[in-house]
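What follows is one chain in structure tokens, specifically the form predicted alone.
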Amino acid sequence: MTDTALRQGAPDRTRVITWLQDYGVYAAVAALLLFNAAFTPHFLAVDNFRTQLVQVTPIVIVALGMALVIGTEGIDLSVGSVMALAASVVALYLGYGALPAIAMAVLAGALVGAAGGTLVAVVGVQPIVATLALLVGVRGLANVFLPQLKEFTNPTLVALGSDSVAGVPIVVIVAVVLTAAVAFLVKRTTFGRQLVAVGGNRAASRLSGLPVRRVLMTVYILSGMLAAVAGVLATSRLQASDPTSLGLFMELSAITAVVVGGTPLTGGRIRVLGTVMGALLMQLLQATLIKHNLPQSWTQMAQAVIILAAVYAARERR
């Protein structure tokens, strides 16, 4: 092949890589939907769609916070443990009513996020190290607060996890509202522009006078609060607080959704809708393999391939 042909092929390859990173997740979701519509019995049933949306909701909410953190070239491994802590706090304060219990759970998530943000932004600890320590410590704290599973019958909390509005589950409505809020924050606010700038070049942002520490603190706090909300919703669906198992490996699911959705691990860019679609893609992939009686190990291998493809596309685009 001549040098001229190579030079002509390079732009085409770049365009393909760019298209895959920008729209690949949407194409993959559409392909899975079409495949299931054709080959999976009862896939188009309304109840099935409701089930898939309800199951993916906690991942979507946690992934929104993770996208903000990754947008600053960080990582938050504590989100699953924050979900467990939120479940414990809800159980502890439920005697005061559902709303105070939920508020205390979200506050607990904010405090964990503030701790992580302080370690990263003020102390200078690497995000993966800081949040790994919190992952272990917060899970232990959750089990100290509530050593075993505790069921509840609070009508408000039960309704939050099981009721619908105009046929749409409340948990799904909460996820949609939070998605819109995060998208607005990223695209339409000064803070969103600062966040992207800090992720793109932290040193340059600091030299230009941007409040780098405040931005980092805020994103970790928001991540903790969103993880706590996801924990509350998951707890309300289960109608029980279970800090031992709730949120296990949620950090991996959230990171997968963010990366597959097109947000680079190197920061400087956040794709909110892509993150939601990444979570939906992983959920549909798992549901598809289960409905066709394939083992869980196939799902894990398929997810690994998708993650590698997404990271490769991001690398090539750079």
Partner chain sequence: MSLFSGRRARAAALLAAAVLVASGCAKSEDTAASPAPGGSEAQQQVVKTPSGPAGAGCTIAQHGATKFDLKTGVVGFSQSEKEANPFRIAETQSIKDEAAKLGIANLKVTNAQSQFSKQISDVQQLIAQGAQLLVIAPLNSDGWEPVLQQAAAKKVPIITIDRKINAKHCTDYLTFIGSDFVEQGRRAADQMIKALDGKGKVAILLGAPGNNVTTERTQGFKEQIAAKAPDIEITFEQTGEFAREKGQQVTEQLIQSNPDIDGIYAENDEMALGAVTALKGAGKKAGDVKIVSIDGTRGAVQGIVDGWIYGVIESNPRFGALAFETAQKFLDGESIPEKVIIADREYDESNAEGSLSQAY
The other form holds:
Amino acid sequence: MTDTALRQGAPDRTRVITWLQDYGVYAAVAALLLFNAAFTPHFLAVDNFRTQLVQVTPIVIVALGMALVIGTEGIDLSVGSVMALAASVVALYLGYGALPAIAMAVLAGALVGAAGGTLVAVVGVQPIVATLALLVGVRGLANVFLPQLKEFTNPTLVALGSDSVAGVPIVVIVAVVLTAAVAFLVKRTTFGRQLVAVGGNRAASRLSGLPVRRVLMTVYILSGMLAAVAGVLATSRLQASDPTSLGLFMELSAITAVVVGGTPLTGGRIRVLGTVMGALLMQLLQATLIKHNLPQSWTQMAQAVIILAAVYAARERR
Amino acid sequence: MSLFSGRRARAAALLAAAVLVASGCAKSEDTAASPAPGGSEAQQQVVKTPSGPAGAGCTIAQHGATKFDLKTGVVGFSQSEKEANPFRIAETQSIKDEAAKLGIANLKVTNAQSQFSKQISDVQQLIAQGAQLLVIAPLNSDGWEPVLQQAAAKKVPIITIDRKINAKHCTDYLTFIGSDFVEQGRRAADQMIKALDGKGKVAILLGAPGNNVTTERTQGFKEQIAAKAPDIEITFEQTGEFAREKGQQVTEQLIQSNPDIDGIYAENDEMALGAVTALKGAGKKAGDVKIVSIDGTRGAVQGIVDGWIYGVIESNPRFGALAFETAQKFLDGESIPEKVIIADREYDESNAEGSLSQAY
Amino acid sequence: MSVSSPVLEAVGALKVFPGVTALDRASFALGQGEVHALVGENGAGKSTLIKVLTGVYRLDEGEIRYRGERVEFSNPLEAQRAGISTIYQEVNLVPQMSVARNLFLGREPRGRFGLIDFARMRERASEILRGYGVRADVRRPLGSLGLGAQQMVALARAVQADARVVIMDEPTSSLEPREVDKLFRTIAELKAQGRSVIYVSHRMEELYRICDRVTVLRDGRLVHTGPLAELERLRLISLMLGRDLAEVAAEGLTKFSGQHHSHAAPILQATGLRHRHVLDDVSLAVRPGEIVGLAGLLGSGRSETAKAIAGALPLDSGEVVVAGERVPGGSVAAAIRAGINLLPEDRKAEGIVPTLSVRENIVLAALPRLARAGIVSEGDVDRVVQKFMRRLRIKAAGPGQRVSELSGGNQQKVLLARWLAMNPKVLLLDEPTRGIDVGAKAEVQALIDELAGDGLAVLLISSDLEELVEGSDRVVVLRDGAVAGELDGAGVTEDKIMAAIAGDNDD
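After the form predicted alone, can we look at the form predicted in complex with the partner chain?
Full complex below, order starting with the chain above.
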């Protein structure tokens, strides 16, 4: 973006790729919006945008946690199962009221995160292995707590999933607040800076006296809590706790959102807004294909193309 | 390996403690509508086609099995999926209840947890444990050769329920007891035609792709609509993967882009209930969009009572009585047809309230 | 100026990166059978030139000629196939693969059916490596070898390939003297076979020992090319720095002023440090304002001593006391709190965080001090960053530039800044001037001097004896993890240090 570059004239391939990695996801979202505005009936309706935002909410929230973990050069595969666990814990404690039940669900998420964090930071298990074990185990635990789908009528919880404030659904407000909080955490706090440093060079961070273990531990706990919040929101929207199928393959959607948003899997860098955009891109893509009544296999292939493009851009950059 | 260090043990203990705490003082919401397990008496299956094509029957002599007394013999039941949805719960329960009722002492039950390889080894183990009759709810239709060979060598008769096995009648398996999914689709179409007076735009929430239940329920529905109500237009078909959340999401997209939709055909009750949540969320009123679905779970039948669902075609999971009855007939020397197709009921506003206690 | 028939040549080479013109129409010609020194300060364009010659980068303008023909390699492999081998400063082999595999990577001996003939490969590998003085089990992963041995494997690999041109980028930076001799013998052999070598190094002595001709780059431009023997050492340095000859002569080759006599009580006292197989009862003390050199061969326990003091290496026994207070062992954070800061030897692996900016790298350790309630005060950070970027003359496009884009010398300054921002009492500097160019080296040395002048206690580890002698007030010599001698005042000479290292101390 410097003068020299402009004077140079010849578009440098690496510069194009850098641009793509930084702003490609925004461009893609804009392109999809334009396409839909032109070709999809009833797309430019307020209700439609509300629907898209509401549907993308759980993915965004889970992806925020995932972005933090990936920033430390880790990965958290347990998020989908944590959502299921949150769903079953909510059902289990709803008798005490909505708020205590939600608190218990988030606590459960934090506990799973602490277990993953312990395995990674203290025992030294590779993140992918540690959280894979949790992916399997926690889903089982969720099914033990609640073996099958259970509907609920708790008015507070139902309202959380379906009410709006000033026209904005509550779940979307929650997602926006959490996004802002995570962005603040990453950009402005000591913890956020230490987090990316740990991901960028763990040995250097340790020699610089950074609390590496504590940072890793906290990151996995945060990821677990965010996944639990996503699970609660998804449950409140469904008006039923469904530990069997809630959050299935969520880890993949979240990783996709993070990667497409320009956060490298190699750690050391986190793009919070990019992650949100990545999730939105995938949501819009799916909505576009559904609205045009195209088969699901198209969605999957289109997603694959986008992921490849994102990973390619990330590789070329180094 | 220091993997089992004290820390890890502590973590494990912590987790175990968490389980105890969580379940110890749990207090779940009291919902009047929460479904209690339906009595197995409620809705036993009725045979619709007691005999298959003429001359296609299979007798114990043709099969080569040795006669034994069901009460004292070893009977194996292999369930395919986790008992986490009403259908599977009712199915396993029905087999167990019926066995208890008949005094079958030696019933061995396994669950493959939706893993096909596990189901194969489950059944192989049942055979090794001396099972003299196998009742299988198969996860897949293909890939059963290793089991079939072992069973054939020991002349163990196999009854498959709810899904078919692609193999040879009489030599490989005794019979298939189940619903006709194409017929279910046709009957759902009939209800839809009635609901819309033969005219309107309909969306389909497809089941999981690549599943014969999905294919056949779609096929029957489309055939019947084309034949009986050419004025009904199917404008939209997207998969809801048999899951409530997915059904809700797809319906939300659908009513955004096709606000003029008149009816939704959901290929199972879960997706229909997801669609109901979506319609409620979009501010629609009960009955604005006619929903027809298949399965007959209690939640869906309640939906009819509440006015959100127009009709439900049942897919009866209570195979117990019919399975053991068929087995007894076989052992008594009767000829057993290749398929025993069961009669499924249907629910609509005329009978929903009264039948609620019988839904599973 | 020109060589009769150059093997490899760059003509009017222009390469522009965002914000920087790395090569500004520079030309370079390598003759057949010559050893050609390529020198220049950091950012002079040496690395870029090498990368352009070997197909890593493409030129924006100008051309590359190889054996008289214009070429455009699209990647290093293509260049290698054509006969141009490169040994990089950082070993660029595959550490997880066996030594033998690395040696033959891409041209493994094949047996029947095109399968790799492992037995033959291992046999030939051991044979070749013996020739380079490396005695190792060639089946073990390369990463299990020492850095020096790895470098020799890289060298053997480059030479084995039928290379007409071998490019060596700082090949001696991690070699022992014995290995250096081996390397030089190999270079002589290459030359005798009519092959050509491009030799990049900051070590003047080496250049004069083995190079025939020299090309000097500065700011991406060619400033001088010609026979090396005719060029005086001081003249060469002044060409590289673009500074006046007299100025260089007046300031000496290193930037140390010499002695800072200090009689204050030691601020750092390490006593009886032990770590199985590595450290055996090492004790040393440093006074405020004193620079204590730590000498010894690779593996003598130099770096480990520093790490132990800094809390990065757990101790079996022994204690570290700073300003009269015992520092809890095995905790870097505790050591830092006590005022001990370590500049690690491996800048890339243990120092910089490559994904972060210069700014974030500088304040990495100091963050908690620049934050209130866990929230970073950007104003404070900017002040600290500005102060140290100016004080250490860190050359970067701005504080926001990624640290990985800086030259080695500037990265080192960033790391120094990271520690100076902590207001340390004791600085442990492990090879602070390794792999950085002459100009930056002088700056870093001057800075160390200045810091000691300000009352800091400095422990200086270096394999450059000249640097140790000129820089240190005292020198502690380690051998096999134990203190082998201590030299003081006028006793600090290269000869005495070497004698102590060799173990025939007659003090």
